[in-house]
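Here you get one chain, nothing else, as structure tokens; it is the form predicted on its own.
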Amino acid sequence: MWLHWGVTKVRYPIHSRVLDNGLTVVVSPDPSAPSVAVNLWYDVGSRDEAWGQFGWAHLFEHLMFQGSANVGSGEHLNALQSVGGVANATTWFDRTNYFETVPTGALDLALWLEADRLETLPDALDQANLDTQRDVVKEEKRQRYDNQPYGDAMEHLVRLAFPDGHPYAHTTIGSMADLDLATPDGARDFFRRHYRPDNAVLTLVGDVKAADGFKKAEKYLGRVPRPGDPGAVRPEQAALPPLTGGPRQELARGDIPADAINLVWRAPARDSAECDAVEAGLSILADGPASRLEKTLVRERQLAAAVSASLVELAGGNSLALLSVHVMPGVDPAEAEQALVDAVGEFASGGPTLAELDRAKAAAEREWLTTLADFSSRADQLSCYATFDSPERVNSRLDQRLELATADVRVACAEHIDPAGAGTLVYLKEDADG
């Protein structure tokens, strides 16, 4: 674990190697609990989807639980739950991850299940399975995106931030029309290009010794052959400059609780010092009761009911910086927007105080400590850094964040969250009469 900055840092043990079939394996022993987190990252996300295949990476996440040569539909989850394990998966712009936490004695079972679907999933990929999971994904889109207030915000924000055809200009949930175009043959081709041992990272964290972890990984996943072809080749994505021109979109909606203003910027790619500085700036602006926007827009001027900020860390050239304000009932949204723009502009030009930056650092440290304290979350971070950089980065990642100076944040925010160049998405609450 980590201790407070400036005090002794304790490093997690991290061992890694690449198997003959190209699979990267990371093992981080921790005997503090009799369980093991198993985490598989596949280097495929929505940015790898071709035109007409938007949503296929997420669809494939669901298909991976639909059965393989030796495992029936739904049996992957049932087998792990029957021994006290839990499992799930997620899809994002840059990756698809599969993760389970199992009692130590069930590690062999978890690895055998992962190996079976990596090697033989196309054997079970038929029209019925595809139709079942396509319907599940489409229902998820309806419930979580289409029928939720502000549920389509990210879809509009990425379009404001990135030009047509950019890998990040569409969301992971995809489109109904593209999901309808999926066929068993198309899904098998997607699998062959992306689901391969040389495009994956396996991480084990918990009650397992490094030698045993490598031995078991070799036994089960090491036997999965490396395909003879090179697989999908992702074009190098150059960083785009900050937004200019202030692209804007306004949406009138009757199903939202309040007017809302969203600002979006292109930020530097994940894990860079500049990206960390932008993230610290966003935290200072809108993270918690001591944040600038909370004090000015919510408490003092009572223009906003809530403010929030987030950094969407992305690997392909640019990340996204987001600010959101829900306007107080009865307040003119134009007045709230101008107050937001003024506050962000003042911060972007003047930068933070030392006290503000210290609070942001403390929040970042607390969040990182909490993440790494959990076996499953730690395994996910190790897989992440093994994919994008090196798993050892987990042991030094916090150092970079805590080394930020007020000048670093001021310079980065002046360039990357200048309100004059922000993309703006405004939701206006429509009267019941229309």
Second form
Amino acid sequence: MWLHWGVTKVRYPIHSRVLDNGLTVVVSPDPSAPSVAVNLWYDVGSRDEAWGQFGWAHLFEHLMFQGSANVGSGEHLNALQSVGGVANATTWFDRTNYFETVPTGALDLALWLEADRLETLPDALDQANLDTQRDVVKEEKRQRYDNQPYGDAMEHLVRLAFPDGHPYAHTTIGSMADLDLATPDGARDFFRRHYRPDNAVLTLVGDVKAADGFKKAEKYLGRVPRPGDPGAVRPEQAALPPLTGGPRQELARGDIPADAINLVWRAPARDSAECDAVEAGLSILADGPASRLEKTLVRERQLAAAVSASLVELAGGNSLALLSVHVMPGVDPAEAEQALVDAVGEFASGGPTLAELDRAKAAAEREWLTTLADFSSRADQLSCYATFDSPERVNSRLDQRLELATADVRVACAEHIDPAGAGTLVYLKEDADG
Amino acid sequence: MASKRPKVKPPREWRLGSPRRARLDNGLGVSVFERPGQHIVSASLVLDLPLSEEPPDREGVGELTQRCCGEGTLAHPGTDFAEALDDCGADFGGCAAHSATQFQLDVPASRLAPALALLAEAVTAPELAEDDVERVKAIRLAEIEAELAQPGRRASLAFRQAVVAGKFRASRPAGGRAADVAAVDAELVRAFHAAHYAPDAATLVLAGDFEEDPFGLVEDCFDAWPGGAASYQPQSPAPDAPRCVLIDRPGAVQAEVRMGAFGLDRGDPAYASLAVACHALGGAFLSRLNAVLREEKGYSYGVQLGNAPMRSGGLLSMRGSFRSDAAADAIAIAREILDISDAPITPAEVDDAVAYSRGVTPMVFATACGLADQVAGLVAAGLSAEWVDAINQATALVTPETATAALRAQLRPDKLTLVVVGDAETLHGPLSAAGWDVG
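Please give the corresponding structure for the form predicted together with its partner chain, as opposed to the form predicted on its own shown earlier.
Complete assembly follows, chain above in first position.
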């Protein structure tokens, strides 16, 4: 078995400190390439949006590229690209991250640009910039979701999994109607509450020594004042119990290639051993050609063209567990769904074999090492754990996954991915003639 | 008051250099890049196998053969093979592209030996059982349907078909079309494998932090691979006449657009100049296209201009998706921007593009996976790793004049091919009015 080969222990150097203004700084030197990854996590995401403001966190992320006191509109990205860097940002349920990877000699410029927008952005934004970026975000929504087959799946799945008003019951991309309601004052208010040094983590990974990294962080971002008020306080989100009653939704669509079945569950919050156990269970069910659903639904019974599973790790009480099956054309979707439910039910009650769990662990090791291989994604993980836990957790995070026993997975999956309680979203292909 | 904008120090010189190379007695070429600290080893086996070798009415047999190799081997039949890979924590994949077929493996360095042996089994001794071929074929047919339902993928396939003359294999999807794929059977897959999978037409690229001598491992795994493949004469596709294609997606809320022409391959003397011009027009965030169509007009999430090189020639296209009612206006604006007769590429644009390329290239090659993938792509195009340092030198010598000339030679404003996938009822009128022959 694979354990005989031993596990690769990753031990990256990790230095961290908190500046006087509350900014957490993490530096992880690695001279193997002549560049530095800069990664900033602001502890704000779509879960912090109020009713009627769905999509604002992401819209305002776009505004961060629209200029600040000393930087023109679009110049942040262009200035970094023209010295050989790449930059971008993403918004998600739990966080908004801004990142750039630059040649070593451009690290100061990257930090200066980040500091300028953190300190002065609210004063620079105007109605015209907001209006244009609102249009851009609407085109993003159309391109990535509204104009894609099954593009609205996530929107329906989170509503099946969480009650109205729950912070995770709406997606990050939001709604056209709420985007229309955003105003410059609303954006300024949002920035003042959430974009503050004491609500952020800065991580540097790559060709920089720890002392130099801290010195530069202090020089540029250390001077951004901490606001006098305490900032946004997020109410503690209690973990909801597993979904019950099997809520169900069916959508008939003309633009999809085939019928599809999605199951959704509430899983435990991220980074808990219980969450890892559910993740291992999902991997055993649908990750790769040796997985249970591939063997039964795809290979043996040929009811599905593809199966996939994912665990959306979330911090606020619950994560999301998802399983998706693309029904083979010509197959009765009800037959595919029954086979899916049977296979998941058998697994949830019986648990994995030792060989299955060992394979899931081997995959988890490879995925984690791959994530950490690249400066940019290593920096993202350090920012993540500095936000939710401690950056040192990056060096030990894999251990918890490797320590799982078959009983852990059996118990967690019996509780958290019982098909009887799952939310079900079915897409049915409409014939061209209706 | 913020501090003064810092000056940027010029980047260190960076070179990829050459891999350590060897050739086994059976002809298999081996290239090894040692990268300390890269705990995932990446291996890519490239078969020099242009898809023009497929029987004309059975296009797609190359992709099916590649996929079926992973469905079971003589030593590990059926799902035993996938389980053995999973035991190593290996990620296994690949595809048949127009100029070469690739097998790809990522695995923790500690388990390279057993994983590499499995890669060798898949390539040299697959089961290719009839049931597996029929099942994978049914899955491929479902995938083809799914690809055509994605507007971006649909537009890219239609652009390829419109720009490359129909007698060349490169004008059609690498994975084949439904009718041809449906006609492939297990016998043909086995014959295709027997005729074309051979070590003397293959190169194995390895990158990572090795725990044991990688050449010895490769020899252990691949030494018994017998064979001699025919040598192939890859096609040199020619462009087709420019045209406009409107593909109806009733009710679509956006129009997916591809506009451009036949482009250049990596061996063309003007390749670096064209890449610089593309960056200025549609690569940088504030490129001419993106600055207007995204940042000024808000018509799109993003617009790019890029030259995707083939082994011979390339696909040069602007790509973007636009709100349906704004699409015709966006296309008209883009066409004006692509006409640089009166607005040549400027020295500042060249400086920015060259600096961008110089800074980004080392990042692309920084991980074992990125490195193996890039070098395998070069081998697949008939080139070697040394091309990387050569093109970086060539890029440094690009001038505004050469960039302008390269773009103008390829993108003639009156000879653009346009593909639009969207709601024809909304789009037909405005496109016709703008002079496009939409039929």
